[in-house]
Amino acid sequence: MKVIVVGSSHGGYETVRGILAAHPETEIQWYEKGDFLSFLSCGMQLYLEGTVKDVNAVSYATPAGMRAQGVHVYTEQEITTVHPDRQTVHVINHATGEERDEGYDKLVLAVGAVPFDLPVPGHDLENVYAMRGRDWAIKLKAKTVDPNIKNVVVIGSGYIGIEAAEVFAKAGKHVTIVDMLPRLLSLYLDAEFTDTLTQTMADHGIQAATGQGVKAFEGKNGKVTKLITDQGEYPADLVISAAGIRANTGFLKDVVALDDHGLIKINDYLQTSDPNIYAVGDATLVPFAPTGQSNRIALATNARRQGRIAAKNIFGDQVTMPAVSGSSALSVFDYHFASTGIKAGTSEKLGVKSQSVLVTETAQPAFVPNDAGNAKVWFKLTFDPADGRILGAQIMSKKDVTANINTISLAIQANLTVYDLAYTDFFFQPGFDRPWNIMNIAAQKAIDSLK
């Protein structure tokens, strides 16, 4: 069998790995239109802050390594057209200018998403950057040490925007985050968490300009100098746009069925409207465990699960994509937080009735004499008020206690309730935690609220 995989980020990488593991005899053609294979944008902050020294190390695969396993790797070669009736793709080699057609038995689309380009005046000015991919990482790294860059404006307060803001604040720049939403990180955390994080960012020179829409960029001599919103103006020597992503599916409009947002429609087995074409990654929806509906959750973990499952199903297996909880985590200066599932702030939009309890306590017993042990922990548990079914949770502390969220993710996927969680067995050692795990305490508090 000949399989063509388009795209080399998480979904494409796992598809190729899965095929190699189970069917190494397969002819695999792997295409990446850029000049670098499998760059991991989720590791960009580590490179920009100098934790990782070599930008080329932010990858899980190299062309040489994959070719040694029998994979035909093509970088700087773009698939521009798919002909499902003939089961062929049209390829342009950007290095040589040559074009050709290639046939396939199965095609896996891991085309991903690209940064959303704000359609406002001045968006094409110099020093208006994105933060996605290796090329942007190299450009951003240079700007962290550019003495001419004093004021940085970040558009968007999701994970990418917050990472960008922290990088440039640590580099000594004055940073402003502009977002249409009323709170920073509001899609991931409720106000009890974001209030503290917003103050922490302010303490480190990051100004929040929330509830504001971008109207224009202004510049001088072709370079951006100012960002204008519907409520104010902000000086900007550099603008980093992290205002969301759009599916990279323009060339697939007449090839497979797309939804109103340009996302590829897939079934439970990751097949598109053409049974010989599969799709994985950020250009698709995934089943969301708390609601039982499909949702857009652009996370590397989801793309990787899809890649492994597609690798099985193209050979005739009938493996369905498991429901996910949308678990994620991030550090903001000294704080570490994680969330999963539904939050109080997102339940209404999702059409779900929910109830929540908040627990705060120290990470370890009071007699433990260290800063980590005395670190405050915030934990918020969200559940269905009708039956106590666990719907989501958030946790934050200066001590890294984020792994607790993995337990809640499993509880969501297993349809566990607060009654199950209240007395679940967790270990205790005072050097690590408290006699009652904070998840136990929150579940017990939830039960009391339901009486």
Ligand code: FAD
The other form holds:
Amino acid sequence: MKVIVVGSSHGGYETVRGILAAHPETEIQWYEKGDFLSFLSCGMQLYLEGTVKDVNAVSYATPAGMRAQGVHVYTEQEITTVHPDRQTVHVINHATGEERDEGYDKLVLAVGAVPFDLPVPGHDLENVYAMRGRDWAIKLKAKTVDPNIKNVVVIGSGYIGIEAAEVFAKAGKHVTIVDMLPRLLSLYLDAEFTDTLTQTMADHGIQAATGQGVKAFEGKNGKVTKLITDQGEYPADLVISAAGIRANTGFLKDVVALDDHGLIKINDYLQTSDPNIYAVGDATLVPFAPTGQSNRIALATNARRQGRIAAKNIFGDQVTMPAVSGSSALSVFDYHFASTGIKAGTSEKLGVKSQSVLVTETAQPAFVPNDAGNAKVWFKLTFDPADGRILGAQIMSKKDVTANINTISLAIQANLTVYDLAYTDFFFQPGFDRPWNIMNIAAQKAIDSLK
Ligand code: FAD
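What I would like now is the form predicted in complex with flavin-adenine dinucleotide, since the data block earlier showed the form predicted on its own; can you produce it?
Now the full complex is given, and it begins with the chain already shown.
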């Protein structure tokens, strides 16, 4: 069997790893159009803040290591066309200019996405940056120590925008985050959480400019100097655009079925409209457990799950992609937060009726002092008012209690209710937590609210 895998980030890497584990005899050709194999943008903040010193370390695989396992690795080689009828791909080698065709038995597309380029005047000015991939990581790193960069404007307050803002605030820059939504991080957290986080960011020199749309970038001598929104103007020596992503699927238009957003349509087994071609990662939709619908949830965790499943199914297994709850976590200065599933703020848009309860408690019994690690915890549980089914949760604290959200993710995937969660057995030890875990307390409060 000859398998071609296109793309070397999370989806492609996991596909190759899965094939190697179960079918090491397979002829694997692995293509990456960039000059670096398997850069992981998830580690970019750690590199930009200096925790990880070497940009090349932000990777899971090296060409030499993969070749030693028998994989044919091709970097700087782009798949520009696929011919499903002949089962061939057309390859351009950007290093040499050479072109060739390669045949495949199965093809796995892990082509991912690129940052969305806002189509406004001035978007092509110098110092308008994005934050994805190794090339941008290196360019951004240089700007963190560039004394000419004083004012940084970040567009978009999802987790990528927040990471960018924190990096540059810690580097001593004045940062403004612009978002068309009314609150920072509003797709991840409800207002009880974002009010505190927005204040924390303000305390660290990050100004929120929410509820406004970007109209234009203005510049001088070809370099950006200002961002103009429908409500104001913001001085900018550097703009970091983190306003969404666009699937890397231009070359697949007449090859496999795409949706209106250019995402590759796949079935439960990750097969595209052509049964010999599979697709995984940010260029696809994933099943969302709380609604049963497919959603765009661009996370490495989903790409990895899909890659593992595709690696099985191309050999005839019939593994379906499990519905996910869209769990993510992030630190914002001293705070750690995580969320999963539906929030009160996203429920209406998803067409779901929901009810929520908020619990605020100290993580450990009140007698444990803060300087011994105790801290306030905010926990919000969202559930279906008709039957108490758990739909989502959010948590935040200066103590890292984010792992609770993984429990809620499991509860969502297992269709558990607040009645199940109210008396679930969770451990207690005052060095860690309280006799009633905060998830028990929230579920008990939810039951009271349903009476
Ligand atoms: P991508 O990562 O988009 O990679 C696709 C690869 O395919 C690219 O290297 C591209 O060059 C290559 N390629 C595309 N087309 C071709 C072609 N025709 N020929 C050859 N090669 C091609 N997710 C988390 O779960 N947790 C996190 O903490 C997290 N942090 C993030 C932080 C940042 C700053 C960013 C940008 C993303 C973060 N993500 C995180 C999201 C995560 O990085 C993505 O979900 C994940 O990278 C998607 O993987 P992918 O394989 O679909 O594609």
